[in-house]
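Below sits a lone chain in structure tokens, taken as the form predicted alone.
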Amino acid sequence: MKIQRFSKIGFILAAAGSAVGLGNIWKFPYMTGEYGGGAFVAVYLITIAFIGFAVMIAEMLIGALGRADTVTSFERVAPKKKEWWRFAGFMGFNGIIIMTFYSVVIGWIFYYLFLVFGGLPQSTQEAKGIFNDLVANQVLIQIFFHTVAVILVGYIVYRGIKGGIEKINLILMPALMIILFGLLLYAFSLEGFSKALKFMFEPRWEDLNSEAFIRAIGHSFFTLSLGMGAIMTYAASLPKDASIPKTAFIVTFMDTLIALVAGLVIFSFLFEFGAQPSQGPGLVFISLPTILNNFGTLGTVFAFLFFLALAFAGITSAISLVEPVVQYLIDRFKFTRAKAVIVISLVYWIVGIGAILSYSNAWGKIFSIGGKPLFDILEYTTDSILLPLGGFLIAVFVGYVLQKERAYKYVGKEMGRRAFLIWRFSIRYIAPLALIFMMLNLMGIIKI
């Protein structure tokens, strides 16, 4: 089936959204407040520069010369050993576990988009529980949310890469890049912005420790969704004419400046009023929402418009975690599009809500694994095994299966052949080591 193809400003704004999610707008800034601020950004930035950036350049290559789903790009493209390697593809299914619990999130903020309009909570406390018995004792209206997401979800990835996935990134996209700097723009008239702006550029080292360092690694390469075959089988659809580098500069540009401006407003609010970041996930759902409650009702409506800047993020994403295994389902199975987004749609809605019900207190105990919840499995398999494992293997097929000819007349010309060596070393060097040192850190195995 002939894969339709994007227009130049409908991939960048794509790709974009797929890079741009929850990861910028929530954990970014408690995970920059957690670890110290600046230091944590510095790490984060040069790895997004020598990995990220890399990686991201690697993974579209290898979707522009295959054309096609992950699986059958890679076979397409390996030289040799095709029957092998076609297992790489198989990444693309990352994308459909992290949503069973990615559309639970999104379910979340579609709850407190409600929630804002009945009062923001008056203290911490509140707030706490609010969520809390949320995640613990409304399955019911979890389970409600959750489906509006994956039926949204399905909707859009159903209409397909003109019809569906372009047009809402091109709505929801600079919309999104409203809502945030519009909100920037207010920050700035605050005492708290300078301090917030100190925070996260004046790199205090002695705060960076072992896990901070690992941490930010991390979180640099999560961030832009590679390792999941998202930007892979976006980029089958990339114009013929369109410049990999140029590309993937600008999605790298655009995600990182998301995530610092989501930071700058976050932390301008806390400090307003004299609050600690180091708040860590209920950064954003608890201590976020008691502090926007001292500005009244501008507080209603800057609460609403912070959590409807969340939920685009989170839907943008959510399309690109759908459609890899969607267009393998059309292109391996000749499934229609309905066919197959109605099959992949109700797989992890179902198991979605086995995560709703991990966190409850009436099935807890049911749904968990080792006493570790479902939802928590998933999350962890996802961020320490299977999202590096697929970028490690972008970065070994690229660096030294794919021949270096072949990868200059793309992407080398482009860059020109200094910038093109740089390019090499990191993919064939800095970012499998660093990948597996990440992946072996996180599960355990080694410490540092």
Ligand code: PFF
Contents of the next structure:
Amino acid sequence: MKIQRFSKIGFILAAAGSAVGLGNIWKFPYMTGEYGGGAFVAVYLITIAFIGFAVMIAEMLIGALGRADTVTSFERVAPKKKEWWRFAGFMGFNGIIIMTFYSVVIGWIFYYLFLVFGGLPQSTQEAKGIFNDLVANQVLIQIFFHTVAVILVGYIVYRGIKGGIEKINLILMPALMIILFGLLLYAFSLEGFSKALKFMFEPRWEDLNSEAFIRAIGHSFFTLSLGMGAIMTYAASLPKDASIPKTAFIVTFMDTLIALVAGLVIFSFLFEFGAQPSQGPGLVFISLPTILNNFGTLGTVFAFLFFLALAFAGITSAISLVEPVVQYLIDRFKFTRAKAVIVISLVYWIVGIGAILSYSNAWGKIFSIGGKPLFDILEYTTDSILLPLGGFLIAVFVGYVLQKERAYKYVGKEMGRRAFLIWRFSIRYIAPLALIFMMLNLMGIIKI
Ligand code: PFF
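Please give the corresponding structure for the form predicted together with 4-fluoro-L-phenylalanine, as opposed to the form predicted alone shown earlier.
Shown next: the complete complex, the earlier chain at its head.
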């Protein structure tokens, strides 16, 4: 069981690469738009500061102490009754379930990278038509681009921590930041910018319904890649002298910053031309290209750069979704890396095709359960049940099972006593309660 180690910067960029994904650039803006702006952003930021950041430290801690795949790390780190905790390690499998639809969305982005060159849509009607036609009728095109995503991600994971994951993050993460900050600079010059600022940072509390509140908490977990062992698996390769609290802070900060920048860019463009922010998941596929059409050729360049940034963000997150299970198969079942990647990729490739078919006109009924398309079921299960459950287990494990002195030695000394106590309080009380509350709420068992 030989674990390779990241370099310091390699680890930061890989963990940030995992966190910064479609969740930041695609999901965060459309959710902010749907749930009314400032108040949603405020809940999201508060959850990140008080819960997400604490769980990020906890997840890194288990990985850095266990130095193995998720299952083995839990076993190793548990002081006694090790076998009890083996099941918690299975959270790595959530990644494969997420990948079934994540890879389909990356496929859509690849398709749009080509599409923008054929000219941007003239009207929202036309843009809607293109997106809906893709999803409802163009099954083969979607399968093709989904397959490209699966092969690309598989190849990077196959190259391993140093030769694949670290290398690709060292290139794509800075590229993504340059593109987004470049677009932000341009957005500054638009009149829509001040409206975007106001929309995102002036909370109108009366807009915050209970659903928005719960979704903001859930999203803060998804966006930080918490609750499924991605950060834990990367932390197993943490360089020896890296500081967990500092690294967790940088990753959390970068992830939040990029979501806010992406939101500001998109809303500045939208408000510049008086478009509505509340358009749901189609926001970046429908509204944005239409709006950018108003900028002429420059608009095509912006659209291309935007989808390129989105593709980069998606790929660096996708590899972190696949790596935990691959590492698990290597450690526990002595698979070669190549065999593990092929088996896992095949599984989510096939289920992903089911997800594609579930949105299609021709096959939708067959690939739906109780009237819900498979795509939505997969997304809902991970977002609402599996990730919060994983986060809950991590918090309880580090808060109650891991010896306090051990935690103090690895993270407390650096943070200082007071910060350590606050962190531990969050891990023991705030995070588990918030997560349980959220899960029960989403499952409809309690309602606020
Ligand atoms: N954090 C990623 C995003 O915001 O798109 C998604 C994700 C990646 C979730 C890895 C969970 C994970 F383990």
